[in-house]
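A lone chain, given as structure tokens: the form predicted alone.
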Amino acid sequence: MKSALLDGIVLGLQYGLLGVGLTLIYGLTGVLNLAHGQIAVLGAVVVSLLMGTGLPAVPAILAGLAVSGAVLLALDLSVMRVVYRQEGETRILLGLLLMLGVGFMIDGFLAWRYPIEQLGLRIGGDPISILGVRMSTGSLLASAITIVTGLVLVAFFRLTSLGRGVRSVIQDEMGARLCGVNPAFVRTFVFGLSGVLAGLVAVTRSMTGPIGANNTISFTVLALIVAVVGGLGSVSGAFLAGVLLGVVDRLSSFYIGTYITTIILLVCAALTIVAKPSGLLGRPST
């Protein structure tokens, strides 16, 4: 029980980072990144291709976290600019549209080109006692990352111009141009930190068991997961949802077992909707 409450952490950690980027960018445009996990596997995919021709591993990861961060800038700086020309669900539409295609034409590349590659990042170490539980140092290494990582974001989104800018573009797009912010860098700036976040989830996940193209779905279906219980555009709601998900996946999966957990993830969202259609730290639409 207690193993399972601790493996539940490590896992909502990754949870939330992953649910954050999708937020970030639904909170920005309305428009649901239906290509997130194909955008993150990508990440881990070149880290693994660049480690296998001798490049270390901490240039092989920064890498990897800008292929992932310059595929969404590049479809920002591209064809969601005539997403970004529409209005209302004909926006939200297309954009899922776009997103979709893109994840498919990912996976296919994946899928085709290669389809065996894994990432798989092998931390020496002993294992540490955490609470009489002992853990691997891979998972504590990997949720050491997240939760600094999210330090970082919470510090720049509170405490920097550009931060600030991002939260006020979320919150009202017309108060914001007309306080001076430029709405179009700050969705460039986003796709871009979106893309990185993504990349680095993946990273850390291979810290724990290997990552391939086969994850690329899954990847997408947990970001929405967090993201609905979280509350669509807040990133310290994608947090706390991806923990308290990654809790009852791991405690799903030690009373039941992993083959209903997904299900298990998809009723919590559902009930989410029923019981609070803005997610917990959302705000209600009006």
Contents of the next structure:
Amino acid sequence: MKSALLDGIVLGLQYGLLGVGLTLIYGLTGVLNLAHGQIAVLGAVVVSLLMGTGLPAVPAILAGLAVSGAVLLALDLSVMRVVYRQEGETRILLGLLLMLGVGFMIDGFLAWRYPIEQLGLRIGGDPISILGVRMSTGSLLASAITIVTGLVLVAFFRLTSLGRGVRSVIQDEMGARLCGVNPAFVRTFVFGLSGVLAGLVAVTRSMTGPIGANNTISFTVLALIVAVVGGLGSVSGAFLAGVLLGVVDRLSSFYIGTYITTIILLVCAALTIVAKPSGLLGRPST
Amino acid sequence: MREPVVVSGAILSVAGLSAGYVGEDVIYDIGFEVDEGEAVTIIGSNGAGKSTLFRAIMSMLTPSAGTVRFDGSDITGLATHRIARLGLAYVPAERHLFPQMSVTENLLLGAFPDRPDPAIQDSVFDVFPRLAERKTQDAGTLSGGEQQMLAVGRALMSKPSLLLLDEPTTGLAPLLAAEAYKALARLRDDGLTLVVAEQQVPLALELASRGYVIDHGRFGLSGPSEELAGNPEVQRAYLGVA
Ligand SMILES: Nc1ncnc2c1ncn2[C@@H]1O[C@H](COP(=O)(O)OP(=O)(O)OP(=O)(O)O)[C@@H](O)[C@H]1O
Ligand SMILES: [Mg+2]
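Instead of the form predicted alone shown above, give the structure for the form predicted together with the partner chain, please.
Let us now look at the entire complex, which starts with that chain.
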């Protein structure tokens, strides 16, 4: 039970990071990135391929994250321009369809070229005991990376001029323009950041189990659930929701069975929408 | 091709400006100039086109004709965020604050992308002590008067060389409106160049040294504030004198 709880927190932090990338893009542009999981796994596959050529882990990981980031960044600079010209419902639907298409393309590409390529980062060393629970070094490293990334993100959004600029565009785009913030630049930056974060989650997840083409859809669905429960557009909400859902995930597979966890997570998301449509920390839409 | 250089002391000069919505103009052939250090008002009733004029100057709308020059260069059609960075600040009547950010964060964004100048921030708190008391409060939870102060304060953080204000008394009770104008008079006395669009004509004419009357999208009467205040037409239409 205690270990399921701790496992849940470790997992949940990573879910949170996955949700942050999705929630930022949605808050900024109204585009629901249904290719988020595919982009995450694509990065992991690149890392695996590069390591297969003998490249050491760290440069391979950096390259993988760069690929994940570059794919989203390139989308923002090309086809997304058409989406940004639309408003309201049209924009949301068009963005959704487009990203769904991108997701299918990446899935198809992976199934065609790298159906069995999997990234499994084995972290050496004996399990370490934390609060009386033995945790593998892989899961500790994954948590450490995720926590540090989360803290860096929070500091970035609170303390830097660009970070505040991103939040300003999410809250009032015209107000941001009047302050001298260029929304187009902010969008491009956030797309790139979101891709890198997605890739990072796939990499940290691979420290506790292999990640490959068959993980794409579950990553996208998880990101979506986390973002909805946390409140679309809310970074802190995504982290909170990630941890809560991670714990629910581990506890339900501990007490009931793995087969049911996704259903339970979906039910959690549905209940949140009914109880508080704006999510845990989202702002009520006016 | 180079444009002919127009030698003019004006910090803002608008010429032949027409603009509107969905292809239909609502302001026509607007021309006026503002010199450095001046306070100018544009008075007009509901729907006259005051906000549209400001939006066209700030490129929030694309003008169908005319030019806007600021500080010697043509800014017609330049992206809004670029115009803002040149030192032309606009406080819209809707304010466009960042509701889930604190007063301090809203002010810091005013200085974007530069490092905020603590001396400027102190001077904002000096003009609006209420903001200093509410530094950590979210902008969305401020009262209407405080939001107006924050909107002006945020604009000041960019050290603008010209401040455009659209109906700064929107939603304020008469006492608060007078107070807001006291703060503006103080900024004017400190040398800030101001253009204020207003329906509260007595307040505006007291603040500004001269003004323009806009009616149905066109500029009509203009002149020094005392002259406008004494004009029978202005008195009848805007000052409630029978
Ligand atoms: N977003 C818009 N779309 C279409 N028409 C608009 C829009 N905004 C304003 N108008 C129209 O343009 C005309 C001028 O409006 P504008 O808002 O510029 O007037 P105003 O002088 O600022 O009035 P007020 O004092 O009420 O703010 C009005 O007829 C108005 O209906
Ligand atoms: Mg108006």
